[in-house]
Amino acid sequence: MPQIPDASNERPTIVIGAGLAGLTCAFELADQGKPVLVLEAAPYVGGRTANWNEHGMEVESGFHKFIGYYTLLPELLERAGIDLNEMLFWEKSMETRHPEADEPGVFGLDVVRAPLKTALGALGNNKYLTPADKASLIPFFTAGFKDYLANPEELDEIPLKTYAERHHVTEQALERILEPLSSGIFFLPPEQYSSYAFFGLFAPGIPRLHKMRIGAFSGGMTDVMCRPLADAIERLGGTVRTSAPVRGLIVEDGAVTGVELESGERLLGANVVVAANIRRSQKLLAEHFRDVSWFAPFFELDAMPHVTAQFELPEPLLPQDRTTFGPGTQLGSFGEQSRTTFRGKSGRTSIILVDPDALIDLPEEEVWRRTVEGLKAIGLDGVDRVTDYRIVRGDENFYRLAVGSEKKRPKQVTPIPGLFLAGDYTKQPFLATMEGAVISGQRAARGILKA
């Protein structure tokens, strides 16, 4: 069988998939002098962190923002020598549009560079939130996080939307705040959302309050990011191969000891990390792994699609690049990109739309009617001059974020003698998020070190 060249002939890791956990593993292996191979399917970097050119336009695998108060993401891409300042330009406030409301919520993200605007945010936008509004948040957040801490499997068995009721949330309150904060950024509504996932994600910002902030990509987050990363494990000694699909796992007397490719090539590796999607991640354990009880709650986690609309208009659709919320509207949220992300455009937007099972098998044309429904429905008219637009969508990325999903996420290290898995579906604090894919793939190759 065919073996990776390594001048100490000790055979490597091979990590299946490029994707953000991924690449942390193996960047982990790499820095320890330890032989690593990268598979991805892809002929690009990043998995769900990636751009790509989609028939003569540049995409994105979604609207992704770097929050400040990540510290393990950022520590590791300064690590492979990827400067910040350069990656990332900071936001300073975030914007709502309801279709009913008077005017915008605009409220400031920097607690430490605009305090004034921060403070002023959160005590104004009375036309689009008003003083009793915002004071029936103030119990509902309270008792949501001391419950996160105290019981959270009991919290992870309730829907967002009765939580909120529970604590006499009112529904504007609920519609024009916690609908953005959970549907506007993981798709589902707030009546199938997992009340311990909404808390999850902010819980760990509360010690790191000074770091609240959003950042916007200076470029695709391959470009930016992810290959960047890549270029990082080769000068380590590691080696990255895209459009190398994996068809299945090598297993030999209960241990796995490669991989064997689309194209019937066959690897053996010291070890295998599997740090592809969840659907895929699932495919690849299941052909050997399905009776082994360890994986059974692993097998039950269910995944949910994503739908993104991109287009590009001849200006700006809005005046700021900054993260937007539609709440009333099937946008969950979406920017203007083209002073950021895509400064080559005269006009760039991404919009992560809300529900996506309802809208995964829909035609592209009426997922573009819906879109464009709801950008007028918050005063976008602008989108009719859309000169061009591509629906990216896919059901094999994310785990479902829904009630009593928390006690399915598998663990890093397997039962199974050579095996490990990454991916930000596998058990760590920060749920779906960038944070948790490198908290996954760190934890993954601490376990090979330790073996």
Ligand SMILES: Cc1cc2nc3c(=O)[nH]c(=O)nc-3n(C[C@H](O)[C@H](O)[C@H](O)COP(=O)(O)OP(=O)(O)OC[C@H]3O[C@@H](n4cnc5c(N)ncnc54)[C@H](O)[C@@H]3O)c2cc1C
Given for the second form:
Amino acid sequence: MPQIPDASNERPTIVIGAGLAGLTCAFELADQGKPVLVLEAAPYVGGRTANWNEHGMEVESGFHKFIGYYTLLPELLERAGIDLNEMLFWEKSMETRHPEADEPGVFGLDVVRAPLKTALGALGNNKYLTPADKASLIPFFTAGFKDYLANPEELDEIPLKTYAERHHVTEQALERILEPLSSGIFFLPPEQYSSYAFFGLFAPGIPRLHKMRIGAFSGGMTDVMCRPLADAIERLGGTVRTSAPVRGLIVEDGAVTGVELESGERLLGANVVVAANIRRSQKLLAEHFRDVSWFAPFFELDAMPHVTAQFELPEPLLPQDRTTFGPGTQLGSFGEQSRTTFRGKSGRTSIILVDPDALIDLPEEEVWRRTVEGLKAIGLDGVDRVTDYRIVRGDENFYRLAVGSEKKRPKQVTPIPGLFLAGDYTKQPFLATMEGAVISGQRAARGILKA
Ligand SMILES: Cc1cc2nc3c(=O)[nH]c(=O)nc-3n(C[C@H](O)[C@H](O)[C@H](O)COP(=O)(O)OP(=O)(O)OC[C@H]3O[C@@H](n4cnc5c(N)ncnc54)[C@H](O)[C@@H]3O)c2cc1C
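Can you give me the structure for the form predicted together with the ligand, which would complement the form predicted alone we have just seen?
What follows is the whole complex; the chain from before opens it.
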């Protein structure tokens, strides 16, 4: 009689890392009835979309926004039983504050639900941006989206500042609009920032302009998104282990067959998905595959740090919880969160700082001093009443969104039997975003199901 495969005896797919990419891959496999084991080094799931208690203060990996034109992330979360209306607050506008501007720029975000405000934002704000500044952006964006489709490799070799100069963007438009939309999101200054990354972030939104809105999380991201996703994996029969750092891969006869934990425990799997952050993934792979040419470009892919400041006050720093940019200062994007993500706090702000290469090794007190200086420069003197702050940073999580990175990003399916990759740094169109992490996890899962 033919043997019916028994899933409980089948070796699991082992997923290293419980960030969104690893959790997505595990969810897709468990959803197809495949046994799966996720191993996460930290004591909590979520990776760069995590929140935790840092020496007595609730913190997050950094200020995150859910973009309305994401499709695969919301679909996945809904399939995992997570109600997006409970998980998100939709913002109606965003703000840019420049030290030398007479007034902040306020831009509507919701073409469908608040069309007038959105149109007025684009056409108005004349004290923030002159009509000549705005006009200079039109040929720049037109050419950029065209090049994004027609010449992506070339576009990835041109720094954003050079591309803007080539298309005669005024200095003020560069500093007040392009800087927040680049450095404010992916930290790097425009002279390093890849033009491909710049247009690539917005291009998917063009056919979905009606979906162009921004969501703030209604709680810490582990609590409202990643832990519920891990619970869904477990309901489907998978296992998610935290505080289980992987030391190395087990490779036999050229195939990956399992992992060894830092504790010395050895686990065998049908496949292994490396879904750790970029630097950790490079180290795990280089130990065995340094000389395999397929991996060579990936080993050259550079990482970049991120640095954030998070603090509490007796009252809100800002009148609304909405995405704010601080061009012309060290403040990238930031927002008040006491009415959204950290309800229950009387005042709570989270800031992503720009030029993290210059900040990553500085003492906390110096990073904080620069943060306060930036806030005061844009009129937010309320920072003097801060009761507690943390500087939360990481130096090996992001692939560098600088020129020349695109051609080094590896695909999810590798030539090594039993080995798959997932993570926002792997090749997918959504750059270093939550949607990109989900796409990578789904591609890895598809590769395994096809193998
Ligand atoms: C400050 C900041 C702001 C951001 N803002 C946004 C935003 O507004 N919108 C957006 O869409 N995206 C944003 N992102 C990006 C988004 O968070 C990432 O793209 C996404 O979370 C990446 O998921 P990942 O699974 O690829 O990687 P990660 O989340 O980095 O997951 C990797 C996991 O692997 C684990 N790991 C590493 N080594 C090992 C090991 N040896 N053994 C076991 N586990 C290991 C790590 O602990 C981690 O949990 C932001 C990120 C940061 C840091």
